[in-house]
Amino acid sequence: MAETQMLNYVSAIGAAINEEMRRDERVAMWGEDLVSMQGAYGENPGMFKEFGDRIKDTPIVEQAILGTGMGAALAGIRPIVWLMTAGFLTIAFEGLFMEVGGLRQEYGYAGPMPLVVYCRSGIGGGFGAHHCASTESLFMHSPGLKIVMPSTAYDAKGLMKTAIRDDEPVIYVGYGALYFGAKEPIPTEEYLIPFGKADIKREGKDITIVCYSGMVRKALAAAEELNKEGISVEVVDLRTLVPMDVAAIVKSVEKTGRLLIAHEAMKRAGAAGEIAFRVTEAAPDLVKSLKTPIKRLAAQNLAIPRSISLDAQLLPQVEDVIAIVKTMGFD
């Protein structure tokens, strides 16, 4: 049987970063209050010593933090640029949509260019928009990104490995509320995690919920109530929504012959819109004959406020999951 070690999100990360600080020299990171902060983000402060100038501070410009990152990229470093969180990148929106993310198809460009743009995000403690937007779909329309969204402490560890690895852009979002939870059995023995590939978190036969990120145990919940009333749902975890992993959705519909799609981001232009309509494209006699329209659950249309009591009504929660659920052919 294979060792284990007893990690939770946020220390999975850290481990992710120092194994491949280890491995490779040419991997870096520097951003926002990483050093100063003292690993409140997944670095445990023995990197720190550990890898000395490899791992910086950098003052608080995001536009600076990611050029850099950039041009560190194109020069042969490894680098991870921490952006705090995900709404911070839209501070450096022209930078990361236009030149990191178009520069191959506007210059015709060839060579590597491994850059990982780390932050978080997630809704919570009432800190307002720039803190806790989930922006993934703004990315998704860039012709350049790939973007990863772990929703467990193992996932989030092999995915990171993964994301340094690659010779392309990463955007890499953590979800914040996961960041000091409970402990899992992480393999102490290397492992990394494929993009493109989703994940069946639970089986089921009756519907298909397919999700990202934090959504993730708000299905599982659900699931487990549902399953109390004779409901049995599949959970698929899409970990990265490019590239995305369509087959798999099919594959699970097509068994159970429905189709919930559910996050985090404001519904309006939001993700579940381009899987749905990904799904529709690459199957469209299965859609035609499902037992009931596909449906989406997600935030609702507005700003984020600066409000804790606020915050849990803006988002989709597991009893939003029970009950559209059951608006779907089960009578």
Second form
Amino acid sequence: MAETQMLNYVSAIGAAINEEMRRDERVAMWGEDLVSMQGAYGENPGMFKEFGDRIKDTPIVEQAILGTGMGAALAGIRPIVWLMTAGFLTIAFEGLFMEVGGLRQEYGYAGPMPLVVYCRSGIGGGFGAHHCASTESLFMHSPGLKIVMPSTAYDAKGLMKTAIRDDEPVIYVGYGALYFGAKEPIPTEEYLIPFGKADIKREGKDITIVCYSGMVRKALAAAEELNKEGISVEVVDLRTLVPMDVAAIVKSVEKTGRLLIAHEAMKRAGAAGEIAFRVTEAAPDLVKSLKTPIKRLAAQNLAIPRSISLDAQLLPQVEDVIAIVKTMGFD
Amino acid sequence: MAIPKEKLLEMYRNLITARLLGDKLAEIFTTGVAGRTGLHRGTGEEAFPIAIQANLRKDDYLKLTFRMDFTLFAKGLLLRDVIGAEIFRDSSQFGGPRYRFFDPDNGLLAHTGAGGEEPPIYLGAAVAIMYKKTDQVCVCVMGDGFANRGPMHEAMVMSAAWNLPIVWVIHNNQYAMGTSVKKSYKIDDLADRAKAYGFPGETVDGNDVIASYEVMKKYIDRARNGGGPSLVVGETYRLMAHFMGDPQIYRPKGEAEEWWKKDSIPRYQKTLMDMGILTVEDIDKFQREIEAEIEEAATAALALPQASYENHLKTAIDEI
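Structure of the form predicted together with the partner chain, please, following the form predicted on its own?
What follows is the whole complex; the chain from before opens it.
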């Protein structure tokens, strides 16, 4: 049995950044309040001392934070830029969608641009759309952005290390409500998790739930309940939306014959539509032979209210997963 | 300190090259071999970018205004590759830039399709210089139009906060497409803006080669030596239309004629002749030599490969 240490989600991300900064002196990190508040992103106060100026505070200038990350990545640095929330990515939208995501391609440049754009979604707590919204589907539509959305501390660490070593731009979206959640045993030995490899978080035989980020936890809780009623749920965690492991979904659905796609982002033009179509294109005969049509569960098409009592009503919850699964031909 | 004679003559040759190259590009565009129309000509505004580049090394980072990109031979690009980039040829396999001057290994981080998004990206190069502890600098030249955009403001704020090795430059040619600078700015001296960011600002006659060289040298040396950012404004005038074919209904009668009187070339010729380092014979000789160089470069540029879709496909990150 390999040695492990107990880390929560945020500490796992911090550990990944620490390790990579020690490993490669080109890695640097900047953003708002990183140093001043020592922990905008993690519980690793020691690293601010250890790495000195390689972690820097910026003024509140999101377009400049994002753009400097891109320019530095083209000039030999491997930056991690901290944009705080997935909603704040929209402040730097042009830079992220068109320049980071597209400029290399406009110029046919396949050379390195190793940039990690790091933020959180799913913070909850009545903070409203800028702090809580899931914006990943906006950026899935950009031609050149990889999108990472881990659901566990283990994945969060391995995927952050891969993101930092990747030579292409990556948006890394942590899930806020998990940050200070339960500690998990994390191997002390180094590991990386490749992009484009989904993970079966729970095996089952009756229905496949494809999800990612915070929705995985809810799907697993629902699966536990459904199991008591004799419905065996397989939970497929995509881990990265771009690139997407369509083959893993197809393989799972070949076994279960049912597909539910669930995410916390808004339903309209959300990732679920894309996922369903990717599966249909990859395996049209499988989709034709499903026991029941593909369904999706997502946030309602409304902005996230600035009221703590309303957040939960808008976002899909465990009971919503249970309810929708029961409509998928288990009579 | 006096500018060395070699530097003065290098700038003279580059100035004449820019003027003749501008004419050659217009000819290429007019005949249709460019595969592109609507060249944004920069004739009459060459002196300022030539003087800027006379202070730069090939490994420094530089963004010019898109109109003045054709002067990038002064930073060390081959004339062939400059012409090639203007007409969508890709000289990257020969060590040149990709179409439209994208060449991160030689300090060119490209133009964004929405002009004015470049300052944060170029500031990133200055951040990289800070981390790598090299003595490179970054010079980011914006037109008077794009200099008003938000990204420039944020980048200037951050450059000051981090004391980064960048010189912000406004190439003020008095027009943003059809809009006069007088309609967009409520200050007469654009360099006044520097004060608000906490770094020095200075305006120079951008049609005066020596004055432009000296002012740029002061601030580029300052940035190179850890002195941080600054803002230089070069005053010039857009003698050409916004693009070839623009009827220029916005331009008051007689305005261009007044600026032709301030053209950099006769002024610089007189200065150099007064200094005794340029003769009438030299002027003719340089002209003939440069014309031949440009002809040869243009022929070579037209033979460069077109940008390839194969390269484009290599940039995909998931299924296409």
